[in-house]
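This document opens with one chain alone, in structure tokens, the form predicted alone.
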Amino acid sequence: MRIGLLGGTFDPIHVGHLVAAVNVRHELSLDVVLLVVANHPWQKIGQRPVTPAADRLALVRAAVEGVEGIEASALEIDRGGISYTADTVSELEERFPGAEIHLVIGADVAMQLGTWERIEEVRTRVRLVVVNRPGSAAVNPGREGPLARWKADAVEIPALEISSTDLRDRSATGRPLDFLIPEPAIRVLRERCLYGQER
């Protein structure tokens, strides 16, 4: 089995996340791409309040409903505590023996891999997929640079300049979220009064 692992805070999920997931699945012929919702994302500690994990998972589930080969995963939430990719990879290996795990990250994240917890353990157990956007500084796995020792692929996706930070601000100020967040996720966002929304 060929599994894509796209982890994130998804606070909130948006169409950029889904575009990355469907393009990676298509380009690499993956069986499934799991959008793994972080329980307690260590990168965000002390930076800003993070929306409760159950709410973020509900948004992701709504966003991917009916999208073939893309699934929401509560794996890190069910495990509890701080979310580390090394632990998630171990759990996926236990659940899917013999599966080939493709860790999907953005080009910006590729430059920060050295800061990750137990990164060498991750490197030996996954194939890295770097998502590049036209117009951005592309990261191409090769013989030199920070990804030289990784088994890795690069996938180019359409340039969509969407950020979760901007979407939270748009929601709080009552500006439209249409076509930036999938409509089913917008409904959940409003039902749960997230990001300043009112019932």
Ligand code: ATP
The other form holds:
Amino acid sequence: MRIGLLGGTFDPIHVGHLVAAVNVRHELSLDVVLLVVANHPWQKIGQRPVTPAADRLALVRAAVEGVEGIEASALEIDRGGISYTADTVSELEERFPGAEIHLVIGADVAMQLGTWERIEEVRTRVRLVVVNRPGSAAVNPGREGPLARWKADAVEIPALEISSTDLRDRSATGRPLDFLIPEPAIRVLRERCLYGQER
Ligand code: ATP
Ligand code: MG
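Complement to the form predicted alone: the form predicted in complex with adenosine-5'-triphosphate (ATP):
Following is the full complex, with the preceding chain placed first.
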């Protein structure tokens, strides 16, 4: 089995995440791409209030409902505590013995990989997939620079200048979220009054 692991805070999920997931799945012929919702995103703690994990998971579930080969994963939420990718990779290896794990990240995250917990452990157990992201320099994984030692692929996706940060701001100031977040997820966001939305 070939599994894509796209981790994130998804606060909230947006079409940038989904376009990355479906294109990586297609290009690398993956069976499934798991959108793994971070329980406690340790790198974001203390910087801003993070929406409760259950709400972020509900948005991801609504967004991928009916999308073939893309699934919401509660693995890190069920595990609880701070979410480290090294632990998530271990859990996936246990659940799917013999699977090839492809860790999908945007170019912005590629620059910070060195700060991750037990990163060497992760490096030896996955293939890295880097997708381009507007505002971040292109990376050449597996060949040069900080990612030279990784088994890696680069997948070119349509450049979408969309971020959860901007969407939180849009929502709080009443600007449209339409076509930036899948409609079913917008409905959940409104039902739960997230990001300054009124019922
Ligand atoms: P925030 O602004 O809160 O950091 P975000 O939009 O960066 O949110 P994350 O949940 O932090 O979303 O990102 C999860 C993963 O998806 C990361 O690897 C990130 O690089 C990638 N990603 C997010 N948005 C895009 C995009 N528009 N294009 C390509 N990759 C993206
Ligand atoms: Mg981010």
